[in-house]
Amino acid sequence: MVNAHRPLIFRDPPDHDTLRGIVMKEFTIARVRDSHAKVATLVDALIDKCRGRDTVCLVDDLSCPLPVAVICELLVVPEADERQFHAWATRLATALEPDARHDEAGRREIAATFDAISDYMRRLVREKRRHPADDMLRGLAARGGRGRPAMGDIDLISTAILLLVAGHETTVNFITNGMLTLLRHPDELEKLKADPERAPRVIEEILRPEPPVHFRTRRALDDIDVEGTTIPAGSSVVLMLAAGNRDPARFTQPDRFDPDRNDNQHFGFGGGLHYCVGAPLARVEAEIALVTLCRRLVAPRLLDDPPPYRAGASLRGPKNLGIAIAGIA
């Protein structure tokens, strides 16, 4: 099964277009913002649960529980299968790792992952079709009609598991590289605190020298000419994001994190018709997430600095962030 269909960031026109017109439909401004009060709920829920405590674990407590919960309430799983959906995430994010196809035992695994996450889904699709409900993946699953295209049963198994994944692993690094970040600017940090409305420009800024994913690949379809160099027709090219949210042609003094900087289109999201469709409700969780850690966790210091670091290059992100707290608000 895993090397049945790609799912459609692996895809180009017209199928990537019709796949992706079909998500649009259902990932929508109206579902995202609808998500606000049942983030922070989740937010405040997982920071309470460190009570009397004096170090939290930002990995384990807080960013890798929040994306699940937020992404499997999209797709209406159960509570109860959110720990399952953790683990598959996990593993298959490591796919994307350029050493994964490489690893025979780790193809395997990744197989087997995705054999086990496909059967889940294809049994959640035929729940959700007998007993319809308002819910994205039973939107997903609708059979088309009056000019919609319909998502045949492989892409939308493919299409589920990509949101998961993508929707998971992704915004993990975001909430965990921002506080890293702001941890290591305390005057920043108390500037959000002081002043919530300020999110928006440090989130952005968070995701420029930091983006979730560093890099990806892609084939050249023609021959293309940059500088002066020919990358010839079917060479495979791998995308430096994060290099070039670091490009001093572009940014004056890439390296310093600034949240007041002016014009800061970065690729923290990708780019062109790539570009991430999740990134309005990763922009609302990390939001809510740091605005609120600021808030709520009194005199947070780091434990470690740097971090020890997942394994992997292409989503990079600690492994773990501990943090000293003297309190929680």
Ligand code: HEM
The other form holds:
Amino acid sequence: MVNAHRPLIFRDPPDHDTLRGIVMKEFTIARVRDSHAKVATLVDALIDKCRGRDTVCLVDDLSCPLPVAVICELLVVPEADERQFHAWATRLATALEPDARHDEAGRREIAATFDAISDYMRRLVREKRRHPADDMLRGLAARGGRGRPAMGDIDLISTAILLLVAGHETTVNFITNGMLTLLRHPDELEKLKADPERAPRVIEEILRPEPPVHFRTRRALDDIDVEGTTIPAGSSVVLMLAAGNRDPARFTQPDRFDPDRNDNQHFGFGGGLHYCVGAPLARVEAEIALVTLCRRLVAPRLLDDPPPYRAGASLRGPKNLGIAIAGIA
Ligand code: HEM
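Give me the form predicted together with protoporphyrin IX containing FE (HEM) now, not the form predicted alone.
Zooming out: every chain and molecule, the one shown earlier first.
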């Protein structure tokens, strides 16, 4: 059993692999498949709320509320507490930003929010252990061999918080960057509307030039040789995922948005042993959101291009995306 305060995204093997293995056992294909209907219902309900308006603020109206509602559904957080979860997720959105850790006030606010959400999760886990049910958090809280918990309570809580934080702002940016890209390429928007089967190609190509996570940081545990250059053990390393996605040696016309390109292996979800565990869920959310937006927004048009962007260099996406519409289908 491993049990420490740092969430698994910041941990190394062997602890990382143990924790990730437990999460992967719960993040099953069946659970992601089951989320399709719920995501579709949520997306339609959020779009219905925009009826009667001639503009949509995509971030507030759809991209932001959707991922929190989906993760609450997956962890089976009581509906009455969802509003609180939205507030926590928004406040913690910057927690994964390296810049956030340099600002004293920001650090204090993040710490206070972590304390509040940890207390909440502790109570929720206790409740779930008392009333067994088939949900993801209950699965994570289950006993391992010889009746011992597979994850200690501290790891359990930090994993549950990580699932909320890692899957929030990233998915918000994915949907918003996606709609921004489609509005800048109206021919592609029309093609997707006419043929929703194109969605997997479209969303992979959105992740390549417009990845929600631009870089991640690491510390080299050993000397590492990269094509004749040695990165000495102990060095800080910045993995520029977004630059890799536009590497002209890897992609022809890398700045061109082209959903029909082949061999589109990008770093949108990272790579290697920390590869995103939520990628299948994020793909479902983005695919359903974008296809439904294309189908239901009548004559959508960007209000500001470029739109205002959020501060922070690591997680990249518009603060808001104003879209003029002629109605809701
Ligand atoms: C479009 C949406 C998403 C993007 C772009 C994204 C991106 C990423 C990236 C780049 C990493 C690698 C981090 C690293 O190498 O240090 C990562 C890891 C991770 N992601 Fe996502 N993510 C998304 C959605 C989600 C969702 C929905 C969840 C869960 C509900 C999630 C949970 C995680 C977790 C737990 C890790 C850590 C995995 C590990 O350390 O082994 N992500 N994500």
